[in-house]
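Read the single chain below, which is given as C-alpha cells and is the form predicted on its own.
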Amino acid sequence: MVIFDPFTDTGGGLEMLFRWGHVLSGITWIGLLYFFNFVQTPAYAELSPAARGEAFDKLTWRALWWFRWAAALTFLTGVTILGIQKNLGPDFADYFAGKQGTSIAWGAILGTIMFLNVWGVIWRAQKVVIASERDKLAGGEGDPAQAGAAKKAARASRANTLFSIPMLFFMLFTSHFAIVGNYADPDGGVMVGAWAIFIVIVAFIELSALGLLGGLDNFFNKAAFDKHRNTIIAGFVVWALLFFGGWELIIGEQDTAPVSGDTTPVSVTVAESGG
C-alpha cells in the first residue's frame, strides 16, 4: 500500500496522518476560540446572572474541555511534524534559514503561544469562574477572585482571536504563495530586520494581553479587546504589519532573472510544504 511505503520518511504516510490530525484539531479548536469570542462573550453580558450561571455549569465547562485538548493535540501533531522532518538532516536547518521555514516558524510560534495562553491563562482562570458560578448557584456567595479571574482569561482568549489571523494567514502562506510568490531567502540583515518587527509585534500584544505593561486594562487591551469587532480589525492591522512590513517590504522579491544557458524549472521539495 503506498501510504505505508515509505511510511515514517519526510513527505511519507506518517507524516501525513499527523498532517491530518493537525487541520482536524485545529478546526475545533480555533473554532471554539472564535464560539468563545463571537457568540458565548456578547450572549453571556445579556443573560441573568442565574441563566449565566447555569450556562458555565452546563456549557462553558464542556466547551473548555474540548477547547484546551484541541488546543494540546493541534500543538502535539504540529512538533511531531516537525519531529519527522528533522530527518532531512542539515537540510531542515537550511529550511528554516529560508523563506518558507522563516514563514512556518512565524506561524508555529503564534500558535505555541496561543497553546499556552489556552493552558497556561485561559483555563486556570476559567476553572475559577466555573468553580465561582457553580457556588452561587449552590447557594453561596462566589469567589471574590471571580471577576479578576474573568478578566485574565477574556484578555488571554482576546489576544489569541487577534493571534489566529496572521497565525493561520502564514501557515497557508508558506506552502501556497511563499515559493510561487517569488519572495527572496532572507539572510543576514534582512532576516534580523524582519524577526525584529516579528518580536516587538508580538512580544507587545502577548505582554499586554498578560497585564505586563501597564496592567490589564491599559489603553491598547480597551482598544484591541474589549470588543470582538475591534480584536478581528486588529488581527488583521497586525497581520499587515507584518506581512507587508515584514515581508513585502524587508525580505522584498528575488530576483527572478535565469542563469544564463539555465531553463530548467526549479522543483519543489517536500521540505518547502509547510506545515
Ligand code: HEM
Contents of the next structure:
Amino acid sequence: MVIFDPFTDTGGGLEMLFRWGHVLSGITWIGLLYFFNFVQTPAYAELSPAARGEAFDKLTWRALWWFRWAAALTFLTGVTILGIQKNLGPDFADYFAGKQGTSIAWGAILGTIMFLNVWGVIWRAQKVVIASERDKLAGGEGDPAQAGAAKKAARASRANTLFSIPMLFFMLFTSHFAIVGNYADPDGGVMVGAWAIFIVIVAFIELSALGLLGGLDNFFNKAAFDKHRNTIIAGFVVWALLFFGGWELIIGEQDTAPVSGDTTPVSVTVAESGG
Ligand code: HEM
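Having seen the form predicted on its own, please provide the structure of the form predicted together with the ligand.
Next comes the full complex, and the chain you just saw is listed first.
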C-alpha cells in the first residue's frame, strides 16, 4: 500500500496522518477560541446573572475541556511532524536557517505561545471563574478574585485570537509558498532582521496581554482587545507587518543572475534551478 511506502520518512504516510490529526485538532481548538471570543463573551454580557451562572456551569465547562485538550493535541502533533521530518535532529540548524524552517518556526512559535496561554493563563483563570459561578449558584457569595481572573483570561484569549491570524498564515505558507516562492536564499543578515521584527512584535503583544507592560488595561490592551472587531483588525495588521516587513522587504526576492551573453537579469526560480 502506498501509504506504507515510505511510511516513516519525511513526506511519508505517517507524516500525512499526523498532518491530518494536527489540522483536525487545530480546527477544534481555534473554532472554540473564535466561539468564546466572537459569540460567548458578547452573549454572556447580555445574560442575567443566574443564566450566566448556569451557562458557565453547563456550557463553558464542557467547551473548555475540548478547547484545552485540542490545544494540547495540536501542539503534540505539530512537534511530532517536525520530528518525523527529522527537523529536530542533527539538521535542526540547517532547516531553521532556511526559508521553510523560518516560516514554520514563526507559525510554531506563535502556536506554542498560544498553547501556553491556554494552559498557563486561560485555564487557570477560568477554573477560578467557574468555581465562583458555581458557588453563587449554590447560594454563596462568589470568589472576590473572580473579576481579576476573568480579565486575565480575557486578555490572553484575545491575544490568542490576534496571534491565530498570522500563525495560520505561516503554518500554511511553509509548504505551499515559502518553499516555491522566489524569496531570497536566506543569509545570516536578512534572517537576523526578519527575526528581530518577529520577536519585537510578538513579545510586545504577549507581554502586554499578560499585563507586564503597564497592567491589563494599558493603552494597547484596551485598543486591541476590548472589542473583538479590533482584535481581528490587529491580527491582520500584525500579519501585514510580519509578512510585508519580514518576508517581502527584508528577506525579499531571490537575487537575479545574468544569463551568459545576455545583460538582462532573469530570476532564478526554484523550479528552474531544480531546487
Ligand atoms: C501549537 C503549536 C504548533 C506547532 C508546533 C505546529 C507545527 C506544524 C508543523 C511542523 C507543520 C508542518 C509544516 C510543513 O512542513 O509544511 C504544521 C502545519 C500545519 N499546521 Fe501547525 N503547528 C501548531 C499549531 C497549529 C494550529 C493552532 C493550527 C490551527 C489550525 C495549525 C494548523 C496547521 C495547518 C493547517 C498546517 C498545514 C498543513 C499542510 O499545509 O500540509 N497548526 N504545523
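Heads up, when I say rigid core I mean the largest set of C-alphas that superpose within 1.5 Å between the two forms. Positions refer to the first chain, counted from 1. Worth saying up front: this structure is predicted, and the values here are computed from it rather than measured.
Asks: Comparing between the two forms on the rigid core: C-alpha of Phe163 shifted by 2 Å or more?
Replies: Not so; Phe163 is displaced by less than 2 Å.
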